[in-house]
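In the block that follows, a single chain appears as structure tokens, in the form predicted on its own.
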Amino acid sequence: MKSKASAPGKVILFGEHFVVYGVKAILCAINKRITVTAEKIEGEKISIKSNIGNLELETGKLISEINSPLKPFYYLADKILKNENTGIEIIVKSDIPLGVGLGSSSACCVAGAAAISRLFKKTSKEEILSLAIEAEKTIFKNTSGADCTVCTYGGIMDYDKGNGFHKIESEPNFHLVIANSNMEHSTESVVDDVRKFKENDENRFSSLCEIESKLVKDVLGLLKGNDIKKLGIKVKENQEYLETIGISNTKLREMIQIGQNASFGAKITGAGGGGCIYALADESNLKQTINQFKDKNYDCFSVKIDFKGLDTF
């Protein structure tokens, strides 16, 4: 018997970094997916095969002793196998670039939790989400759960630390052109730099949080009306605030300028310091936007919002 599940990646549309200080962030699932297949096998072992390597261990190992990016899968399998007399083989296939802020780890945790748990019983999306967040904490101890949530339910969500998650029922129709800087970066280091910016100028940072809050409120209204041109203006504004708090660099600025030339607006998505940017487009300028990046030899691809979320089959 096999159990199979897939979950989408994600993009932070607005609010990264400011969300740490209580401002709402807006996230959306994207139509690039992780697919996980789980199957019972003989012996008390857990075998994981993926495009970033393989891992095979007996059950009952301490998670702290496992040094592998695949350990969330081991955690899930070992937890679910506690009262079962079997082993598990897990096969992972990914459409999502790894380590660039597009939710690959969260999608892995969600799809993995669904595929593994449903080998043994029917689990709800709520139960799967809870398992996925536990698994993600094996690699990101302080995860908010926002990424796993949007990967589970799909669509667009807003999130803030005080009120948690709220699914936005609007279904706007736009494309995002994702361009990858291929620059290594440390999320922890960039977050620490933003904290230092705040500590050095509390008043200025407080003012930025206020205008970011207003921007996010405006964006929520524009999403309902699918007003892509005005959304593009907000994308540009948000990028200015990210520049101010110091998460950009020369290469990212060059990429954003390329994106701005053809699309409605472009900005960093995620931590900054490297990773990806997105450019907001529709059918009228999608091809031109992609070509602008390709002409400069940047890795890029287009995505749309994934409204399905977790899929099991």
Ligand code: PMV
Second form
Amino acid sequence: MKSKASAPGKVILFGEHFVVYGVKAILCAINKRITVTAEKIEGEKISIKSNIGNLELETGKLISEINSPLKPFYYLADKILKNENTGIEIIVKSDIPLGVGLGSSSACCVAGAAAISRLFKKTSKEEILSLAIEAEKTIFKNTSGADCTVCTYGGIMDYDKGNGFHKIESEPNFHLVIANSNMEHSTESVVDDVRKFKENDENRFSSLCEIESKLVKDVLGLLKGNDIKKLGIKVKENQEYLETIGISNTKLREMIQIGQNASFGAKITGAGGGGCIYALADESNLKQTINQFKDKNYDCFSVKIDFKGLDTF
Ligand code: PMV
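Show the other one: the form predicted in complex with the named molecule, since we just had the form predicted on its own.
Now the complete complex, all chains and molecules, led by this one.
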């Protein structure tokens, strides 16, 4: 018997970095997915096959001794296999670019938790989410859980450290053009640079947190009205705050300029220092936005919000 599940990637629309200091952020799931197929196999081993490589190990290994980006799958399979006299083969197929802030690892954890656990019993979305967050902690121990949550439930949500997650009920119809700088970044080290910026000037950082909070509040109102032009202005404002805290660079600024000229607004999404930016578009300027990036040889594609979240087959 095979068990199959798929989960979407994600984009942080507003509030990255400031969210670390208690400000509300807004995230959405995107229609790029990871699909995981799990199957019981003979022998007490875990075999993982993916387009970034393979991993095959006996069960019962210490997670700290595994040095592979596929270790969340091993963690999940080993945990779920306890007291079962079998092995598992896991096959991962992804259309989410890896390691550029689009939620590929969270989507792996969510789809992996669902496909593997459902080989043995019917599990609820809540149980799957909690397993997925545990698995994600094997690669990023301070995860807020926000990414796995949006990959599980889909749609748009707001999140802050004090109050957790709230799904936003409106279903905006915009397109996001994602452009990839193809510059590797480490979320942990960019977060650390922002901490240094804050420690250097606490007053400045605290007033930036205040204006970012106000911006996110305004955005929550604008999302209800689906006013894309005004939303675009907020995207540009948010980018200015991200520039101020130092997470941008020459290449990202060039990409943002292209996005802002062609669409309603563009900003970095995620940690910055590399990774991706998004440009906010609708049917009227989608093609021209994509063409502008492609003309300058940028890797880009468009996505819409995914309202489905985790899917199991
Ligand atoms: O690079 P990403 O998409 O994983 O985003 C990191 C978001 C930060 O706000 C910079 C860090 C965090 O833990 O929220």
